[in-house]
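Next up is one chain by itself, shown in structure tokens, the form predicted alone.
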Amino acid sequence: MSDQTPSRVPALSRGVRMREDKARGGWVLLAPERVFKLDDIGRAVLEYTDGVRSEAEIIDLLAARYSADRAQIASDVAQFFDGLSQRRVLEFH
């Protein structure tokens, strides 16, 4: 988990948006010249990723929504965000 802090605020990078893709039967991230298919968990995480909420706030919302272990969610969300950041479709403020 590179430079993870509870206060980092994730946001989709400029030109990237989440959309329903009826042809693929799910949700995708659309980026310039790239498409990333999202599973239900990825979509749930990105529903809260608005460029305003901190990573910690997103984790809290997901833990409450799914009545799940916060530590496990924190680890999974950090990995998810770091992977999207490496692909340059998410950035931190």
The other form holds:
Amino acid sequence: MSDQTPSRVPALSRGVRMREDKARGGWVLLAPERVFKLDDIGRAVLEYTDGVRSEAEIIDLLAARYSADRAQIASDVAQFFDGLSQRRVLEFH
Amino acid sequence: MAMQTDAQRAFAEAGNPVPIGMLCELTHRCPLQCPYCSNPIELERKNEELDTSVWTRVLHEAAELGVLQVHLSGGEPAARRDLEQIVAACYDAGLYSNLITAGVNISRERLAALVDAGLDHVQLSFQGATEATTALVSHMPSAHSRKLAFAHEVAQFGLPLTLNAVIHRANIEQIDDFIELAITLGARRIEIAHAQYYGWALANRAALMPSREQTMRAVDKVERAREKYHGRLVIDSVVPDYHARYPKACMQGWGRQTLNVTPAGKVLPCHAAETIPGLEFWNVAEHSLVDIWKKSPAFTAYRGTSWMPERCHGCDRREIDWGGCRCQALALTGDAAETDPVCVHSPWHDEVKQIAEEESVHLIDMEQQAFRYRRPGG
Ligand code: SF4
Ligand code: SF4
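Alright, leaving the form predicted alone aside, put up the form predicted together with the partner chain.
Next comes the full complex, and the chain you just saw is listed first.
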């Protein structure tokens, strides 16, 4: 991960959306032929992912919300976004 | 009532499942005639098809039941004039809609209307990676160029695209070309699906089955392409079964994750379930989807573990592969309640391996005549 990374702006790819999964409980990310189950953190991250906020801004919001160590959050968030991007459900602008 | 207890027990054994996906075969009509088509040999006719209002109700019931994704399939779903309304009904019900199309009969205007209605994703089939192969397999000379044009339009609308290629002897040497095609067309994902042998594909097995070497080479090519295009193209590959040691968990277990509704409204646990004689399917015209899911005889028949032969019932993989594919067990052993003969523990295992090898050696020359094209009336 380079120092530039947090300036990237993540956005869910077209055709990918998050919704509540009432029948099974929890939230999911719906993508072509795939359903990703989200934990609470994943859901919170994606709630802030609006295609406008940068990764750094998202990390700030999460650090405030969970009053947790920023460096730890930064690394988790980067991993989460990279994972989704490799699966072609998230893009960086 | 005994029936009722059986249904409840099977449902509990399967873990009180909630379905995730529903495949809607909107029609069996299709301009193409692929020799491996997963539609039944007895195609349902236009005048038997469910109307818009019934589909709308079924889609809402599905959402209520817990379904998240709907695959609008066929035949060719665009053969229905009300496809836009059906897509809109998916959208209203909060369902993710995936259009599975051959892409030969959807105009730009129609695609625009589908996008407006809320379509989420397009899965486009390619029968070959070249014009000649697509024409040979689909039996439509202009199919390839139409598909290319359609794929470009999908990209112009910004819709996510998946390519689907059913692999068999006539196109198995084109794996790399299919993947290049997906990249060129801007697809995010490609499915390399080796033909599954029941229905039409079973009737054409001798002409379709590739050799073991070809299959291994294909698997290898997919692996290499996965590395090469990591992060750019998702490659999903349904690995051919006949050469495996253990069967796949067909449908993730009977009646555990998906439902399939036929054009006339019969609800099946998997799209090939009608090849199994004696199963009683319930119809959405007469029952609610939730009742069908929980109680219908066809869903109960091979759900859970009680139905299993001792070999599977006593095996520690029984909740991993759920005994494999029922349709394949029937096709190869004559008994749908047998262990999937792909399994090394099945007494039919060696025979299956042998079929896989013999049929592919004997008919190396792939002639157009060797296909029995899918047509109404067989
Ligand atoms: S497999 Fe071929 S014939 Fe069957 S529905 Fe698909 S495009 Fe049509
Ligand atoms: S015996 Fe049955 S449960 Fe065990 S691996 Fe084979 S098919 Fe699966």
